[in-house]
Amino acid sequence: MSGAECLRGQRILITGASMGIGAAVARAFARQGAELLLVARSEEKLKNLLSEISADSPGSAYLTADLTQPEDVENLVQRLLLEGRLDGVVHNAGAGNYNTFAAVSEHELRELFELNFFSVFTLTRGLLPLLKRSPRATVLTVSSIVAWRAIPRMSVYSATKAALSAFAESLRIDLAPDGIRVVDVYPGRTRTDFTANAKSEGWKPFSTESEGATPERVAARILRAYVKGKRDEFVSFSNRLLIWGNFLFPSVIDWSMKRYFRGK
């Protein structure tokens, strides 16, 4: 069965859809005939995106919500339940934080967990009644390589993504009896405003504005993983090397990171 046949008419929620990977995923899924529910904070950006994809996906719509706010997440669940139908969720919304753990305030820590993890948990649990009624339901989480190998100055962000991937791994087994597939994607460095928007005290490890894979390439891999119901999808080959290197030679990876971050 082709991607178009799998996705045509499917009602799919995409969070963080207004820009970057989320917007690219929306365009890719719309071209396959999916009906999308786009979620983000910026109504203007969502309107523009909806106008762009309307020819391919006339049944799509958008909903504004701030997923760092638990009440917004709960309200979103209730609004979606009223829709009465949902075939899949792409949990793409997320943010970064570049700081030593001692420099991260408790407010920043909790806010990042609300967005990167708790919103995923609440939305997935709240929308289960709809997903269970779908014959081909899929939950896809957009994680990070730091879920496998945490990076200095990104301890809080790494912790949120580790929690997300552990959640997805367990959920995959929990929801299997209901026929709900769970896919976890690791995009790697992508050319978006992720680094520019991440909170930091001035230090940032790299620039995603000009380095990494294009959002379109990542979206194509996400689309493929979603259609196939893959267990895990690693977009970057270098990420796979890091995982194997950390598995086989963890002390060497520790030494390399200490050397790189020394004096920074």
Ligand SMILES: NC(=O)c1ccc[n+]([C@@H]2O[C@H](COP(=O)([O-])OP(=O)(O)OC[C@H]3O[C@@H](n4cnc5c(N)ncnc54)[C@H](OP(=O)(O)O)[C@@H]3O)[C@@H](O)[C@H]2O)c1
Second form
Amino acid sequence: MSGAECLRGQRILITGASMGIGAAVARAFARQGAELLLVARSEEKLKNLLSEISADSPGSAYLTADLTQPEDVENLVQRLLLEGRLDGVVHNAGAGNYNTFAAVSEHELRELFELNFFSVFTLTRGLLPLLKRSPRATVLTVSSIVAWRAIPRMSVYSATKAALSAFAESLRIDLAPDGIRVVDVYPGRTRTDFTANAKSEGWKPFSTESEGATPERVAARILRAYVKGKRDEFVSFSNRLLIWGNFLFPSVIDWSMKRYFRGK
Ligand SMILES: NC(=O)c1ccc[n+]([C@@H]2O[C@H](COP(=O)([O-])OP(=O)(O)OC[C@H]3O[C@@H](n4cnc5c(N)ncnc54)[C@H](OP(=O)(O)O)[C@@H]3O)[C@@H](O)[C@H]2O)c1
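Since the structure above is the form predicted on its own, I would like to see how the form predicted together with the named molecule looks, so please show that one next.
Whole complex next, starting from this chain.
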């Protein structure tokens, strides 16, 4: 089935659509004729994106919500239940935190879990009645390579993504009898404002401003995985190599990370 055959007229919620990977996914899905509901906090950016995609995707709309706030998540669910139709969700909204384990605060830990994990749980469960009615319902989670190999200075972020991928893996089997497909995607470093937007009290070990895959490339992989209903998707070969390396020689990966982070 082609992208357009699969997506034309499909009503799909995309969280974190205001910039970066989410905005690229929205453009890619809109070109296939999907009807999108774009969610993020930045209203101006969502408005601009909506006018950009409206020729390809006339029924699309945006809704603002802060997904760290359980009441915003609940309001979003109620609003969508009232509308009464949904075929898919791309859980993309997320943020990072580069603070050391000693510096990361309890508040930051809980806030990051609210956004990267709990909002996905609550949205998916709240929207189940709609998804169950759709003949081609799909839930796609944008996880990260760090779900497979956690990295220093990102312990909390890595934990949120590991939780997300474990959730998606189990959900895939739980929801299979309802005909709902669950796809998990693991991007590696991607050129977005992720690093700039991540909380950090100083040194940031990685930069996503100018290094990594383009968001368009990641969006193309997400589109392909969504259309095919793949169980999961890596974006680059080097990411796969890291995972194999970590599987076979975890101590070597530990050693090279210790060297990289020594004294930082
Ligand atoms: N870039 C990378 O290297 C990379 C690698 C692996 C995985 N990922 C994952 O890919 C996803 C997208 O990241 P990105 O690189 O595109 O980062 P980004 O450019 O910072 O975009 C993050 C998106 O999430 C939204 N968001 C952040 N906090 C939110 C909140 N409290 N409520 C609602 N929406 C919120 C942002 O919109 P507003 O600020 O307008 O709310 C924005 O649309 C994330 O889940 C990230 O973990 C990224």
